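One chain comes next, on its own, written out as structure tokens in the form predicted on its own.
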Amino acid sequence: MKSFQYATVHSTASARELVADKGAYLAGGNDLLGLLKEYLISADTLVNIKSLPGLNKIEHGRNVWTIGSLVTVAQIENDADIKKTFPGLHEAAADVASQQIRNVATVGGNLAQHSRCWYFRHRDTQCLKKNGDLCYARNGENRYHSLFTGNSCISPVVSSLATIFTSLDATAIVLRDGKETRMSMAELYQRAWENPLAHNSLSNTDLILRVEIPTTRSRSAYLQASDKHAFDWALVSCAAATTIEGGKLKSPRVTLGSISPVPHQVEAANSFLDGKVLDDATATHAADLILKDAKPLEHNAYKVPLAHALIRRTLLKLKGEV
């Protein structure tokens, strides 16, 4: 690891200016910790961030929560007006990682997140989203790798919340040249599903302040498949948000994460749920719009079957039925 200064703000412009072209923001660190280790990234300064007034809070509202950056994930995992009111991201925030890690991730954290691909992760390889010349994984070992991509980076965001923020139509509050603004889950990633070197629209100096979600939707759930039963990345997740009226759906939102460099969504798929009665075969026609256009590689074709299943499932848990 290189030397660098540090320094602990309580404001977020101090945090702007300290941080500038090349400084990074430090809150949990997990992840920032192990690219600084591995020489992945360089930091002329950490910026401590542990301490601006008021990102730490869990806010409940009428027909708004709001989510403030640095809440831990076991905050979210461990409250229960969450659990009651957004079920979906209790799930999604108790599988991320193990229970130490939960105890100092921030949200932030984990929608800022940089790839976990073998190849980006190897500080020896020189792969397109180090400014190389080649995604290392379409030939070669892509077992963890997109079912979707806009460019030619196979490398999928791995965020948890990012999927279950998706289905309840959260919006992230972002710093950006000194000014608050909003941006949609899909507005968060878009870069990285355009350009190969970008893990999410995030410029250096940008800032995710919050995340506010509309009680809009009242029911939602989270599943993903792991290689292991605990502390590991999923190897496709799935969460689902909607309410139930009259025994059909309305405004439902379906997400797929760890296939694509964006969380996933299908608006085919989500227009053709909406004012659906939910049973089996509703969820299974769900699951073939999802996955219709995906195109798996050598290793990850795994992912197709095991997508479509946690699609059904996901959905169906909406009614209590899995």
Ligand SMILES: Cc1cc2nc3c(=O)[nH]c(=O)nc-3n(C[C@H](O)[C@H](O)[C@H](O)COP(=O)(O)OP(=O)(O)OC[C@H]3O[C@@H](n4cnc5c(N)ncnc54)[C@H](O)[C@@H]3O)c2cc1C
Second form
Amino acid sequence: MKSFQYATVHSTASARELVADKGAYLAGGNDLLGLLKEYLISADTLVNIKSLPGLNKIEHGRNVWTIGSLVTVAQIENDADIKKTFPGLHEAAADVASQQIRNVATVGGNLAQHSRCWYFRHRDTQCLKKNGDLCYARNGENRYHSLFTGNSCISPVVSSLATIFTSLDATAIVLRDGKETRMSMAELYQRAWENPLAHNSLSNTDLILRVEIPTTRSRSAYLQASDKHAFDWALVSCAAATTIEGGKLKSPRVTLGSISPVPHQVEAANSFLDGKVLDDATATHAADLILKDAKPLEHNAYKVPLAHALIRRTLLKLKGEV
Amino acid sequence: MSRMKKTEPENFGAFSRRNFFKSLGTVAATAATAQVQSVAAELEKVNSEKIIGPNAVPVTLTVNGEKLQLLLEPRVTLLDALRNYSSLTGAKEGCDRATCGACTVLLGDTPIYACSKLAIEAQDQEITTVEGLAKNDKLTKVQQAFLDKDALQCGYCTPGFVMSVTALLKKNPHPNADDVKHACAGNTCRCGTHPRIIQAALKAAGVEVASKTEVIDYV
Ligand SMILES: Cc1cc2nc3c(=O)[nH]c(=O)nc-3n(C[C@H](O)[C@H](O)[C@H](O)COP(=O)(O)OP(=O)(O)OC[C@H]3O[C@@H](n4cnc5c(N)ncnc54)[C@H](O)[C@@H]3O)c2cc1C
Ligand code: SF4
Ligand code: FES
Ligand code: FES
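I would like to compare: after the form predicted on its own, may I see the structure of the form predicted in complex with this ligand?
Entire complex below, previous chain first.
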């Protein structure tokens, strides 16, 4: 690691002023310190945001729950009310990394974590994401890469929380240029879809303050498949959320993670499921729709049947005791 | 105590000085009506926002009940501070990338990776390393169970596992094998002693398990 200056801030104004162009926000530090140790990014100042007031709380409103960006993944995992109200969020949190990481990893840092592409993570490789002129994964080792992309980089979003937040229709409240901006999960990652240099849509000074989750969908579920049973990023993750009324799905949402630079949702699948009774046949058709335009590469075609199975299982899990 | 050369500890950046005076104005105005206490609190807050480093600054860590006063650059990790700037080599460095668990220590009762936390951030918490467990030449139940169950080979991963299991039993005194696996998922044993480690954890929790390791069918 190169040396850096360090400051703990108590107001968002100081946070922004200190981070400026060349600093970095430090939350749990799991991803940030790894990037610095490998010289993948440089930061002249680490701005510790963990003392910003009011951002480490989970608040239960009638229609909307608010999760502060400094809430840890462990806090979500261990919150009995979350488990009851948003079981899929509990499941996603419990699947993140290991307890040592969950104990310090924050919601903001989890959403803003950088690409896990091994070419990106290799300090000697200058790929597109690092301003080079080639994507090494495209014709190289791409078993962990995307089935969908809007640009030449095929590195997928890997945040488990992003997958479930997308299905729950959550909104990130981001402090941008001194103003609070509301971003859907799709908007939070849109720039990574378009621009190989981006990991998400945030600028260096943008600060995630909170995530708001509407209580509209009373059922949710999350599943991920990884190389290792535990303590591993997902090869594919899947989250689904819905309400079930009179045995029929109402406003269902299905999202895949780790297969696109953005959390992958297909509107046609959501609207197909709306008003349907959930069974094997509808789940299978939804999975077909979600994966219809997948473009597998040499080593990641296995992700298509894997995602297909995960979608069906996650959807059927929603049924619970209907 | 420290091997570091002595450096200018206070490094007031331009920002902090500016902000300091700015807030001083507001503080003075409020001070007339409010308590002196809040003024002190306000000053302390502004003061703590100052930019420090990149040179070494005084850092005080409370490790195993003792205060360690070190001179560290902000980039020094807690693991580095323990192992290389003091003589606590119990927590091990395996990957230095939050993936192996050899460096696990407790912050309060919470297990964390010391390699992935800056020492300067760990100043206001009680840190426990494996050296802090045994008292008066007596091992803890967890340590004794690791011995009884022969739950180590090379032993490099052992301090990390012992800390993870210790934290688990504090939170959940009666875990089952699945709870142990979940709690230890962030620790890796390259020698493959996992079945014995699970037995040791259960034994420490008072659940006696067959001394044989689990067997699987292999035809
Ligand atoms: C072996 C292993 C397995 C893992 N498996 C998973 C998994 O299955 N699922 C998963 O989701 N993750 C997984 N992770 C990743 C881990 O969860 C993330 O590294 C962690 O959540 C990052 O959070 P943090 O608070 O430590 O972020 P930091 O490292 O502090 O920050 C990460 C980035 O976000 C920025 N940032 C932090 N907070 C904010 C904010 N409020 N606003 C704007 N920017 C901000 C930082 O500047 C930095 O660029 C795994 C990690 C390891 C090592
Ligand atoms: S997938 Fe993206 S991050 Fe990986 S090598 Fe290609 S351009 Fe780089
Ligand atoms: S050395 Fe910290 S997890 Fe490996
Ligand atoms: S005993 Fe050797 S790594 Fe675990």
